[in-house]
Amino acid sequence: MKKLVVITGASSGIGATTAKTLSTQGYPLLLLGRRIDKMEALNLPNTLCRKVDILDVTSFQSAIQEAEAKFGPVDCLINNAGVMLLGKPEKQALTEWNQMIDVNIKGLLNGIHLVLEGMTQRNHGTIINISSIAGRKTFSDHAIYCGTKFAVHAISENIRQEVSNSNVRVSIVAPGVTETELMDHTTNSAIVDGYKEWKKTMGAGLDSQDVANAISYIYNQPQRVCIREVVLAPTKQDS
């Protein structure tokens, strides 16, 4: 049997299609996310679903150690989970940055936190962090949305080259404009149409699967290998 991946935020989008590219591979797997219907219902073989907050450190590390004690130490962990919350820096409430600070950059470090030390032990291992396009450069109504994704970028490249000599890989993987959820979790509705005109200029987003390859891809190569950085946007897209 393969060795065990962890996936965050595995009910829809980029994490389900990911499952269900990986699972083909032959992967075990634990899917974590707030929907574990939906998780459930890929019915994939060989995977273990858990409803799981990730800023709950003690839930996310009984569903690790429960996966682990089927499936053998984890592999390789894709830290997908992630909102974004659009909004005027002047009028946004404080409650959607803190928001996103938790789950994008605290829910993040946590997963990193409980399966590192494990992979340096091991001298093997792969943290995919999925960011976006705003972890490099900056958008209107994004201000800290974009912090948290360049938050991102600047914390797996450091951990990269901290335990680079212990043979564990950190990657980035970047996304542009993605067909995904993720537009509905912000309230302000000019913006979110604003959003969709924008995206039509581009004739769509990306499709999840064209992210999930990308991953496949990543964790695919011989452990020599890493692939520091993956960055994936529509050709039309000029942003």
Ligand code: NDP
Second form
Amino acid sequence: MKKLVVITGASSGIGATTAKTLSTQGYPLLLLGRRIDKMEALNLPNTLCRKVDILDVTSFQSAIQEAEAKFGPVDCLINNAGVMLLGKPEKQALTEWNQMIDVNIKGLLNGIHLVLEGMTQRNHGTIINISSIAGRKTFSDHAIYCGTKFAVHAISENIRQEVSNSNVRVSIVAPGVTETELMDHTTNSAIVDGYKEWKKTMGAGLDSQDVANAISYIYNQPQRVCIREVVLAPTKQDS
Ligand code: NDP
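For comparison with the form predicted alone, please write out the form predicted together with the named molecule.
After this comes the whole thing, all chains and molecules, with the earlier chain placed first.
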């Protein structure tokens, strides 16, 4: 049997599509998110779904231990869970800033912390962190979201260097606009409308399958090959 892959934020969008894609390829999966009904509805074989808020390290760790007892050690962690709450910096609630920092940075770090040491001891493993094009450059109304994704880029590349000698790969996927639920949580309706207008100029965002294909490509390389970063966006996305 293939080795265990853990996907955070597997209840919708890129995470759910990646789960379906890797399951078709025969990987056993641990799917994590708060909406367990959505993950169970995927009905994938050799798959454990657990209701986990990635900020709760105890339940995150228990789910991984349970999956490892069933399928063996985690060979790949896909740190995908994230939130994007766009806002005007002088107006946005501090709670929204903190939520992005907590989920996009601290939640991602929780995942890395739970699996990295074991991977280095086994001299095998892959961590794929889902960042964003907003982790490479800034966009209006994205200040804190960009800050969290710049952090994902920096943390990923730094850890990659430090564990490379243990045969552990750390990769970044940085998508542009993708058709998912991500934008549904922004509370400023004028910003949501503006985003929709911007999206129209590019026809449509990427399909979540486009991003899942990039994740699958990275993971399915021989272990000696580390694709350090994939940046993908709609051809008509100009920024
Ligand atoms: P979705 O909103 O569809 O998916 C986000 C996922 O994150 C959901 O499954 C959600 O699950 C999960 N999540 C959020 N908070 C938590 C939490 N505290 N604990 C556990 N899971 C959590 O959006 P996408 O698929 O687009 O987002 C996936 C990743 O892709 C994110 O990191 C995002 O920043 C990144 N990205 C997306 C782009 C886009 O345009 N869509 C572009 C660039 C990057 P649940 O609510 O069930 O907990």
